[in-house]
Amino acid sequence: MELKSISVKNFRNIKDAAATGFKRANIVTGGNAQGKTNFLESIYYLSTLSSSRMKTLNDLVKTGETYFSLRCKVEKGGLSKTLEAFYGLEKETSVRINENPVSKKSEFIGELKTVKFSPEDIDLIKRSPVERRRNVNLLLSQISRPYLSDLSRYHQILSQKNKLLWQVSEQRADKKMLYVWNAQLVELGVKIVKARLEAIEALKERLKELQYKISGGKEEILLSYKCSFEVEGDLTKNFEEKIKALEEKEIIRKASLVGPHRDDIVFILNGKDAKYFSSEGQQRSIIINLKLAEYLLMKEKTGEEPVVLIDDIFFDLDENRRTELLEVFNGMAQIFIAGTEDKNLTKYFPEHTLINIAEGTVTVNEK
């Protein structure tokens, strides 16, 4: 997969900007401040219609205008697609696939695959389960299309739910009716999390080598799910019964309390959990191997290299790990890297395009 070219408006601080005849290895250069991070968030934002950078999408749209637009070109297998997205501030949204529109996310997310290295990314074992639900949700969004379309849906469900539970509390329902939403939430919600087990598992693996790997064996991470009710055994029962147990306090709450949108991933340092016992440059270690680990997973399922986006992850790593990585990087299929046009980035990307931003206006060079 190769992003052949974009055109950006009204996204962030970009005016207006076009950029075509990226390379294998794509250097983003720029002062602080100037737009670098904002130009990999609109590829990242064609790929999934999100960002982690946003409470909601008129944080996108720069200041003074009404709306933005985005548009690119990616090639696959011989094979070109012009994808579009449009957001405007009466909440306007619009997304096209070669120019005809499309109606659900599910079809357009993961035309273009990317994987994003980034500071947000990198405090994700810190963060809050919801961030860490987020980042397993954007992956499998990805890699599945099912998946996103029983997301989507369980959300509608839960949302339902959580209004009847309200009305149950006030004595204007009766919670029988909580029956209906509960098959729903049980059906859809077992596929999700089977999805996520199984792509944690795949993840476990790989993130397990690499973290052995680069602390000279000195360090064994583990990577696990934590379900809101017992994954051993029948699923569907075991959610059902749960559901069950917490059904008064639930309506006490007027909120579902059982699901995967209660659920956590978590990481175990050589036994402890990393969140409460591990250095910030072992927890910034632990995430550059998870994402590593998200690339091998999207190519395995997919047969397609996702683009790989790196923003500002270098701060803190010692020579050899930021060369490690820069080596890593160096074998992928195409990258976009942001930083400045120092001797490390050109050394081991000598045939590049280099990107340059300053207040928003992008120029690029061939190198």
Second form
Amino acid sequence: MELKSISVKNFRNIKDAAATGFKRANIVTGGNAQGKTNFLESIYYLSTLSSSRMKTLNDLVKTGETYFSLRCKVEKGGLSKTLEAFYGLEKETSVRINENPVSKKSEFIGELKTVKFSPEDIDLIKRSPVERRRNVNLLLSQISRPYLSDLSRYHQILSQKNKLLWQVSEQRADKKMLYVWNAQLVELGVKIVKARLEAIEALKERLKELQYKISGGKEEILLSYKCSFEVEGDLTKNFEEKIKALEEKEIIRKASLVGPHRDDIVFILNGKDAKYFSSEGQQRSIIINLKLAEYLLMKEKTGEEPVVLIDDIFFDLDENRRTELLEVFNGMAQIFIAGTEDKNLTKYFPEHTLINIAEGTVTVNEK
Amino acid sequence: MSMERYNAGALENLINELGKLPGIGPKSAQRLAYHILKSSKEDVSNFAKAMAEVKEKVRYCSKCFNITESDPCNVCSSTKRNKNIICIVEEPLDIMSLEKTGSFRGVYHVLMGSISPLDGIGPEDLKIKELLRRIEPEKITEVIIATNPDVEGEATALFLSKILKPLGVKVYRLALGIPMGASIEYTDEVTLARALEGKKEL
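With the form predicted alone in hand, show me what the form predicted in complex with the partner chain looks like.
Entire complex below, previous chain first.
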């Protein structure tokens, strides 16, 4: 898969930019806070329709403007597609493929597949389960369309059920009505959990191997899915029973306490939870390897090589690790790599396009 | 001066009223209002009459809650329909769509919505009591639940099947699948997956 061109309007600090002439390696340069990350994020948005951090979409609109719009051309297997996304401050969204409006997000996401390496990914280990669930959701949404559609339906059911729990606790509705939502919640929840278990299993093997190699056999990392219900045996039955057991508690708390929206993913380094028992350096290296594993999984599952976005992840890596990673990136179908003042970068990718960003203005130099 | 003001007020009033209609934004309301302003007096009075009449003449059928000018409605009073089979829909408009198929020979029951806690709608706000009151006297043997396939429609279908089954009626749910005339290649994965789940033996 290859990104051929992109136009960006009112996105973060980029007012109006058009860039074309991309090669396999594309180096994004510019000083600090000039818009390198924003440029990468605009590509990421066309891939996932999400912002990368826990920013709201409104934060993506340039200050003083009321909307942003993005447009890109993607080529895969000799076929070229135009993807467009519009977002307005009033939460209006629209997306188009080859000029045709697409009504479902799930039909758009995954048209441009990306894997993003960014320093903030370290939050995946450090922070709350929300970000880990979000990460696996974004990965699976690009791999499987039914996944995203199941997930959004699951969340609709969840809001209905939570409202009903509130009504029941206020004695404004009968708790006997809960089953009409629980039945649907279980049906979709099981599908979501199964897809995640399968993905985590596949990532686990790859991550373990990568981490073992770079640590010279000293680090064993285990990825594990922590489900809010028992995953051995019949998932449907286990999920149903857990909901039943927690019914009273759910009414008191006015919240659904079991299901994929409460699950988590844990990183175990040499037998201990990496969230508490690992150095910053170890966490960085685990995350880079996780992202490499995601790249491999996406490639294997879809038969398409995702476009890789790399944002400033080299600053605290030692020379060996750096060289090793750059070798890996060099073997990928297409990369966009940002670094502040990395003279060496150009050395590794003799044939590249240079994308310079200064105060939100984008200029392209082919070399 | 005062005359001018009066005119602008009437136009503004019309724009405001049109803007209350579903799917009509301020821009469309303005366009429609200007269109009405430019239309002949006769057209406008016919339009106004049609609106007044619809409110005067059209009511809900006391049996099935279809919209009708005569009570009971054409379907309920027809002698050619199978009165032992009921198709349950959310809105009267759904009946129009089903009637266009010409392939359903039973009668209907309109729920007037679907279960949705977020909108404050529970089973008691729908015409479910009225449905249950029909089962025995009308000797209903078969029920087809044709609520929408969204989460609210599914919840309503689930609720209905649970209370109808103990009454000894056969309960069916409308099947989901690939639209006629569509090709499998262009059907989205989600619909296709649903269609596979609902496969039938030949």
